[in-house]
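Just the one chain here, the form predicted alone, laid out as structure tokens.
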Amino acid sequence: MSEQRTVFHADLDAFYVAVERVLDPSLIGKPVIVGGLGNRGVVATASYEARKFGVHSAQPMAIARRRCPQAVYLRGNREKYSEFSKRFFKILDDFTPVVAGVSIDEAYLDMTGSDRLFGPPKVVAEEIRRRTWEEVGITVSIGIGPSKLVAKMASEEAKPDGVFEVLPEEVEAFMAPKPVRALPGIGPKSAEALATLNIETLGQLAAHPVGPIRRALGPNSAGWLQLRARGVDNAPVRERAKSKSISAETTFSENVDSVDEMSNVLRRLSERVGSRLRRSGMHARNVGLKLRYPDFTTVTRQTTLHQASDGDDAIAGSVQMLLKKAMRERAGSVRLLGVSVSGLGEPAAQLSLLDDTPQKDSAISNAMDKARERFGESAVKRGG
């Protein structure tokens, strides 16, 4: 008989705001909103004081300003947030080798069998909370469950600054009364379709005949969602997707018409994507460019590398070539730029003996990663 899984979902509370408060304690207790401050900006994080006014992440900043004009508005700084995130993940690594980062402030931990080393799950979670507060200066909420899905939903119950555990025998009772929108994977349209069947809770979804749900949501979704409504989720904590992509993009507060400025932005985005690619241990075969014009027309272009790579120069060089082609097809200003890599796979066992450029590019990029990790994101940059 296999050992019962134990999964943690650790989520730093209002992370960007929390970092700003560590750096400037005068912000404590005030409504604080971090995000893009331009006309097209969106909310990245809102403090709990601001959330009382109906402000939430991914909300247009213009709406946030109307709802909470008295808040302190901050643009934020990716570099300082990254430093705090690294401290947090170093703590998590002390408790298990299986840590899957979801974002800069959120991770799943496979803690199966860890009670023999550290004690019961709740004890371990409280120790992670204590160390995070003492070493990072930020609170963390931790959900505990027998799967990623249940742990994720348990962490919502733990917020802010708490621990919530759902035992295996408690899963269905925990899930049943929750509204269908609380289940990851059910969006507004699916919820509306389920409402026509008088399905409002996960318990009702789990118990409903599957036929009408298939007709409402499609044959591929019905059975999967009913299992998840019962809390069934066998996904491993650490997954290696075979055809995953990695991307980064930026929306400008004002349209950019300078090709030189576009090139500089694409270089920075390429380095960001390259860093994430190297952390994954994968190499990419394809590089993509995304442009959005002032009329909201969005164009994507892709090219295939001669040899799969994880180097910044390979990514940036390909993107610059795609930009030149795109500008020949439609010159003018843009409001968004993005870089992506896809076709990910393990590094080739034997690289070309005739061309050592990819190896050099990868080695230099890795060295730059280490320098940034030690001295900060802005410590070293490549020339244009």
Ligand code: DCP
The other form holds:
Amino acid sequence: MSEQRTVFHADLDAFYVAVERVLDPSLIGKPVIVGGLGNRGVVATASYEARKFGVHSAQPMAIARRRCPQAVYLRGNREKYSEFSKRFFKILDDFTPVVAGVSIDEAYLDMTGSDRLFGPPKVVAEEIRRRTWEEVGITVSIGIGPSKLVAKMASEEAKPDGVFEVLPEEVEAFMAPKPVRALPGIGPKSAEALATLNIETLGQLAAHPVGPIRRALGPNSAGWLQLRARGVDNAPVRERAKSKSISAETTFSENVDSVDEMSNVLRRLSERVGSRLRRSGMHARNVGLKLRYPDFTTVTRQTTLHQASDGDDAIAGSVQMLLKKAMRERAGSVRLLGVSVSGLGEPAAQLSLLDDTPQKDSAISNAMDKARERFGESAVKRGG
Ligand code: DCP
Ligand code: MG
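Given the form predicted alone above, I would also like to look at the protein as it appears in the form predicted in complex with this ligand.
What follows is the whole complex; the chain from before opens it.
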């Protein structure tokens, strides 16, 4: 069918902790936990020393403190992390024009045909690792495979501080013994449903008759997941999942009842989402607001932009409107606010000539990103 591809998945090791260790080498070798330190905080990441005690990302901080009281706890520094992230992505750009960042510390690289320029994949991967170590001061793990899916799973194998290559002829044997949960796209619920069919491994999933799997997982995902269980994935490195969204949220240590304060927080969250959106090179069609009330009732409201955009004003404007609406429906204090964008796609080639607002918004927002990079997030604010 198509030519054989070579895909890399590169993921920095314990990224936030690694940055903290560059800034303060006395943290090297110690259990270190970065995250929200308030009583409702969660762990953003933990050093591998702390992971041994059962501490992991997204865990409530209270549990981490119980499991690893001797760790060094840090609040973290978003601007520093994004600065290090940019330096890492700059290095990746030197190796291929086809780099797709998927998060602050993680990217796919299409390295098909790069042998002639740089040498065999493993050698190239070691070169990326060497440069990242020397120029950023952080270790990165790299998985190599004939598809994004296999490269991603190989990088799990490579972690920490290593390279793991899966050759095309090794894919099935590499996938088959893994538990179904190892496949991106299979969560705890799907795994449970598969367990009722006595399917524990990807090999068993691939070999099972499709009928019962359809009934267990739904007609849409069954066939697709069986292919993926065998490592089949033709998605190009550039393409992003259609369902992809970008979001940012804040849980307050004390409930907030002032609508002005909610507005301010939402403005900041909108800018954070906008800046990540601009880095992705995509425009968003939908903007969403999330509110959680003190009784834990959570509501989400969504609106569609007139024109897909990546500008802070477009996002923040819609969010303010959604906030007003939500407060009319249920006024009072909130414990969490969130902003999201979805319906992401390539920017329209030709924006409306009659309406230059989105372009201007986008250009100003880009300039603000640069200024924030230099002076910090809170230093630069746009007039209301
Ligand atoms: N992160 C976060 N909240 C999460 C997961 C991650 O804030 N629920 C942040 C902290 C991580 C960074 O994103 O340092 C990168 O996420 P990874 O999943 O790549 O985790 P790490 O880089 O920390 O560790 P690993 O070595 O497993 O990649
Ligand atoms: Mg990482």
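Numbering follows the first chain given and starts at 1. Here the structure is a predicted model, which means the values were calculated and not measured. The term rigid core refers to the most C-alpha atoms you can superpose between the two forms while keeping them within 1.5 Å.
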| query | finding |
| --- | --- |
| Exceeds or equals 2 Å, Cα of residue 264 between the two forms, core fit | yes |
| Residue 208: Cα shift of 2 Å or greater between the two forms (core-aligned) | no |
